[in-house]
Structures are given as C-alpha cells and as structure tokens.
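The form predicted on its own is given below as one chain in structure tokens.
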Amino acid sequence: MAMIEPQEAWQRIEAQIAPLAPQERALPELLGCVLAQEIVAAENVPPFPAATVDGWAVIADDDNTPLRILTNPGTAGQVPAAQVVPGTTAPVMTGAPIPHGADAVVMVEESEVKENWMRFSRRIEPGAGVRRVGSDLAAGQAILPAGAVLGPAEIGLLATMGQTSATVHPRPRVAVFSTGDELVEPEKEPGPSQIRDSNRYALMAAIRQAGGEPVSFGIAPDDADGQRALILRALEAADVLVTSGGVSMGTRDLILPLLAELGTLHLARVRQKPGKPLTFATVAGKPCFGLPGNPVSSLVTFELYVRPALRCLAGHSLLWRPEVAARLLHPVQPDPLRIEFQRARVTQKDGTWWAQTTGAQASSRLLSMIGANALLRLPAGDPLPAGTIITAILVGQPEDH
C-alpha cells in the first residue's frame, strides 16, 4: 500500500468512524459523556417561592414598625404554618418556603430583635430576598442541548430535576495489546534480548485520558495463529482495537497482514516522523489501529489519529487540540523527506509563543515526551533557523475547535 500524507490518513480514518449508538446511563456513570438528546425541564425550580437569605419574611409595603414575630414559622423542608399579615413577621431560613402573605425577606444583618419584636433599618422592594417559582428552571425550558458534554454542573442539574439517567453516547471500550517475543511485563526481570512492555500501559493511560475505557489483552507473542485469535477475541469485547508493534516490514511483523486478512486495510504507511508504519483497518466494522512499536511513535500516532477517533466515537464535536503559531528558540533540523512532529515545550511571553524542543528526538526516547506540552509540525526540508514560525499543537490543552 502506498505511503500517504498525514491529512489523507486522517480522512481515511474519519470516513470509517461515527458516534457509538446512544445508551441510557445512570447519573454516576455520566461524567464526561456526550448527551445524545436534548434535555427539557419537566418542572419548575424552585417549585415554591424560597428565601435566598436567612432573615425575616415581611410584607414589603407594610409601614408598621416594629413587627411582631410569629411563632411556628417552619424551616427548610417544612411547609410554613405562619401567615404573615400587616404588623407581623416570621423568621425564615435560606432555601425555605416563604410564609404565606409575605413577599420579601429582610436579612438578619439588617434587623434588630428585642423580645418578640423585630425592627429593620431600611425599606425593601417586593421580591427582595425571594427566589420566585421557576426562576432557576421553568417547566418546558430546554436546558441542555444534544451534544453537551456532561460535567459536574450538568449532572447536578439532572439530579435537580429528578432525572436519574440520561441518553448519551457511551465511552468507547478499547482493547489494547502489545506484540513481540521480546516483551515482558514491567514487574518481571527481562532476560537476554528482552525489554519491559511500556507501550500498553502508556496507551491505556492515554485512552483513559481521552475518555475511553481501556481493556488490556496483554502481550501477544510473534505467532500468527495466536495473534489472529487475540484480535478476534479483543474485538468481541471492545468497540476499538489498538495494538503496538508488528506493523513494520519484518518477517515477524504480523499485525498488518492479519488485519488485511480479517478485514479491510485502509492505510499502512504515513509520510511522517515518527509514526511512518501507522496502520488502520476495519474488522467487522470496528476500527483497528496498528501503532508502531517504538514508544514515542506509539504515543505520537495515538495523539494525532487515535485520540480524535475516540472522541468522535464518544459523540464529541471538538476533536482537535488547539494550535498556535510559535517561534523557534533555537535552530531545528526536520526530516528531509517527511513531515516531522517534534516534542517541545512552548511558552507565551508578551503575546508571542516560543518553542523549544525536548532534546534528542529519537522515536525510542520516551524521555522526549516528558515535560512536552506541544508537538511541532515541521515541514520536510532544510534546517529551520531560530525565530522561524512553525505550528505547535498544544497537546497539554483540551480540544477547543
């Protein structure tokens, strides 16, 4: 399969994904989910005139002074028994119903009490200190649109209306496994020619950070029958498959031919660095990403392709990290033939963004990702002198466009 440009790679991926079918989820499971339908208030909030302050329920136009304090006024959660008439007042607490007859509340701080009488220092307007019926939410009011991302405030709003669940696009379940006879689990001591598997744990963390639910399927040895069975088992349990390793041109790189055998291969090589061997296929309609085995290549291709795909599956409309034009603080050597995504730290000073790479950019050097808050998109070609303006993808910032 021919090598393609990064933009075309994403277009081919985008053509194969769509938001997951909506599901009903309970309140504790909604954080970060995207609403699949509009939410309309079913009732007024508050359902009764309520005090906004601790104080005294009064008739605003009552000229009597002082006012006799009524007993048995009721508290928050109780229906007040007192009836306020001219010449009287009743204590009321924040959130409690306003006693019948009253139309305003005098703050405790603006009152003076002596024995069973209350005097206040200034006149107030009708409605002062009172939340009117439906002032927060009116029955029939559209309050959350389809496509809204549910955060703490949105979930609290649902609970306010007595709505214990909502129809949302579910978080995609993502099966993850690494490939290679050379890999061992992190807790094990590597033998000769072995290394610890870091990619699976980094990718599961990235999936969770992107709003997905990672499911680990361990390490797959370099065996075609075993990997084929694992791919099929993983796709039975998940919406998406993400693998690392096995997508280059070696005789033991089995993921690419297996995905082509089991489904439809949409891309196999991208003209970029790192991440040239990125592979994408669909098997039984489910997206499968074969990421390169080098740690940096794995995380960079996840950021550029898998993350926006997962967000699309989860129903998000904002898929992309923000980008800024930044000036290089030092000369940079891009790849002569491929677009390169170098890891960098960018800062803003006096309205200008400045970029400094994180040192050696080898795709095996995971340390180059530490402290990086940006990927610099560098055009292929000649060295770039200090001061050159380049595009910086702010990977430390949430998607905003």
Contents of the next structure:
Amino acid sequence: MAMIEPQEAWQRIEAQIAPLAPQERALPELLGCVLAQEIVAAENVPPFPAATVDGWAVIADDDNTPLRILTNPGTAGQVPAAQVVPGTTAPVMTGAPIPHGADAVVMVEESEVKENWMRFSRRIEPGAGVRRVGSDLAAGQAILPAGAVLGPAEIGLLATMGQTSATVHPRPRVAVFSTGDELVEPEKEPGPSQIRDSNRYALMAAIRQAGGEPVSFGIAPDDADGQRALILRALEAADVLVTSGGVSMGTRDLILPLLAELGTLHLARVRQKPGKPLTFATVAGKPCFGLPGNPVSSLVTFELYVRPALRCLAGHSLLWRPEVAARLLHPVQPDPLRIEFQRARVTQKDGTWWAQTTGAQASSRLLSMIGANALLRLPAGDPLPAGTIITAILVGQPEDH
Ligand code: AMP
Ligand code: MG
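Switching conditions: you have the form predicted on its own, so give me the form predicted together with adenosine monophosphate (AMP).
Zooming out: every chain and molecule, the one shown earlier first.
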C-alpha cells in the first residue's frame, strides 16, 4: 500500500468512524461525556420563593418601626410556620422559604435587635433578598443541548433537575496490546536481549486522557497465530483496538498482514516523522490502529490520529487541539522528505509564541516528550533558521511548564 500524506491518512480514518450509539449513564459516570439528548428543565428552581440572605422577612411597604419579632425562625429545609403581618417580622435563613405574608428580607447586618423588636434604617424594595420561583431555572426551559460536553456544572444541573442519569455517547472501550518477542512486563528484570514494555502503559494513560476506557490485553509475542487470536479476542471486548509494534518492514512484523487478512486495510504508511509505519484497518467494522513500536512514534501517532478518532467516537464535535503560530527560538533541521512533528515547549511572551524543541528527537527517546507542551508541524525540506514562524499544536497547557 502506497505511502500517503498525514492529511489523507486522517481522511481515511475519519471515513470509517462515527459516534458510538447513545446509552444511559448514571450521574457519577458522566464527567467528560457528550450528551445525546436535549435536557429541558422539568421544574422551577427554586421551587419556592427563597431567602438569599440571613435576616428578617418583612413586608416592604410596611412603615411600622420597630417590628415585632415572631417566633419560629425559618431555617433552610423547614416549612415556615410564621405569618408576617404589618408590624411584624420573622427571622429567616439563606435558602429557607419566605414566610407567608412577607415579600422581602432585611439582612442581619442591616438590622438592630432589642429584645423582641427589630429595627432597620434603609427602605427596602419588594423582592429584595428573595429568589423568585423559577428565577434560576424556569420549568420548560431548554438548559443543555444535545452535543454538550458534561462538566461539573452540567452534572450539577442534572442533579438539580432530579435527573440521576443521562443519555450520552459512551466512552470508547479501547483494547491495547504490545507486540514483540523482546518485551517483558515493567516489574520484570529484562534478559540480555529484552526490554520493558513501556508503550502499553503510556498508551493506556493516553487513552484515559482522551476520554476512552483502556482494556489491557498484555504483551503478544511475534507469532502470527497468537496475535491473530488476540486481535479477535480484543475486538470482542472493545470498540477500538490499538497495538504497538510489528508494523515495520521486519520479518517479525505481523500486525499489518494480520489486519489485512482479518479485515480491510485503509492505510499502511504515512509520510511523516515520527510515525511512518502507522497502520489503520477495520475488522468487523471496528477501527484498529497499528501504531509503530518506538515509544515516541506510538505516542505521537496516538496524539495525531487515535485521539481525534476516540473523540469522534465519544460524540465530540471538537476533535482537534488548538494550534498557534510560533517562532523558533533556535535553528531547526526538519526531515528532508517527510513532515516532521518535533516535540517542543512553547511559551508566550508579549503576545508572541516562542518554540524551543526538547533536544534530540530520536523516536526511541521518550525523554523528548517530557516537558513538551506542543508538537511543531515542520514542513519537509531545508533547515529553518531561528525566528521562522511554524505551526505549534498545543498538546498541553502552556502554563503547565
Ligand atoms: P517494531 O515496530 O516492533 O519494529 O519496534 C520498533 C522499536 O520499538 C524496537 O526497538 C522495539 O524494541 C521498540 N518497542 C516495540 N514495542 C515496544 C514497547 N511496547 N515498549 C517499548 N519499546 C518498544
Ligand atoms: Mg517488534
């Protein structure tokens, strides 16, 4: 299969994915999910006229002074027993219903109390210190559209409405396994030709950060029958498969031929660095990403292709990270033939973004991603002098660093 440009690679991936079918999820599971229904306020909030301050319930137009204090203070959660009539007042606390007869609340701070009598200096308007019925939310009001991303405030609103669950696009379940005869679990002491599997843990963390649910399927040795069985087992349990390694040109690189055998291959080489061997297929209609084995290549291709795909499956309409135009703080040598995504740290100074790469950019050097908050998209070609304006994809918050 021919090598294609990154943009074409994404178009081929995008053509194969769509938001997962909506499902009901309980309140504690909703953070970050995308609503698949419109939410309409079923009730008024507040449902009763409530005090916004601690103080005294009065009749605004009552000119009597001082006012006689009725007993039975109204505290939040209590139905008020007092009936306020001209010449009287009743204590009321924030959030409590306004006692019958009263139409305003005088703040404690503005009152003077002597024995059974309350006096206040300022005139008061009807409605002062009172939250009207439905003033926060009116019954029938549309409050969240389908497509809204649920954060703390949205989840709070659902709870206020008595809605204990909502219909959302579920988080994609993403099966992950690493391939390679050389790999051992991180807790193991590697033998003379072995290394520890770092990709699976890095990718599971990246999946979680992207809003997916990772499911680990361990390490697969470079054996066709074993890997074939694992691909099928993983896809039974998940919406998406992500593997690392085994997509280069080596004799033990089996993922590419296996995906081609089991499903439909959509791309198998991308003109970019790192990440040239990126492979994408669908098996039984499910997206399968064969990421390269080098630790930086797997994370960079995850960022550029898997993350937006997972966001699409989760129902997000915003798939992409923000991009800024930044100036290089130092000369940079891009790849002569492939678009290069160099890891960098960008900072903003006097309205200008500046980019500094994170040192040696070898695709095995995970340290090149440490402290990076951006990927610089560098067009293939000649060296770029300091000051050149390039595109920086913000993969982290600038204030992170
Ligand atoms: P491959 O794509 O399988 O040829 O692997 C490319 C390079 O990445 C080799 O040096 C592998 O040893 C290394 N590698 C592959 N998988 C992993 C992994 N899960 N964790 C760390 N390094 C890996
Ligand atoms: Mg390998």
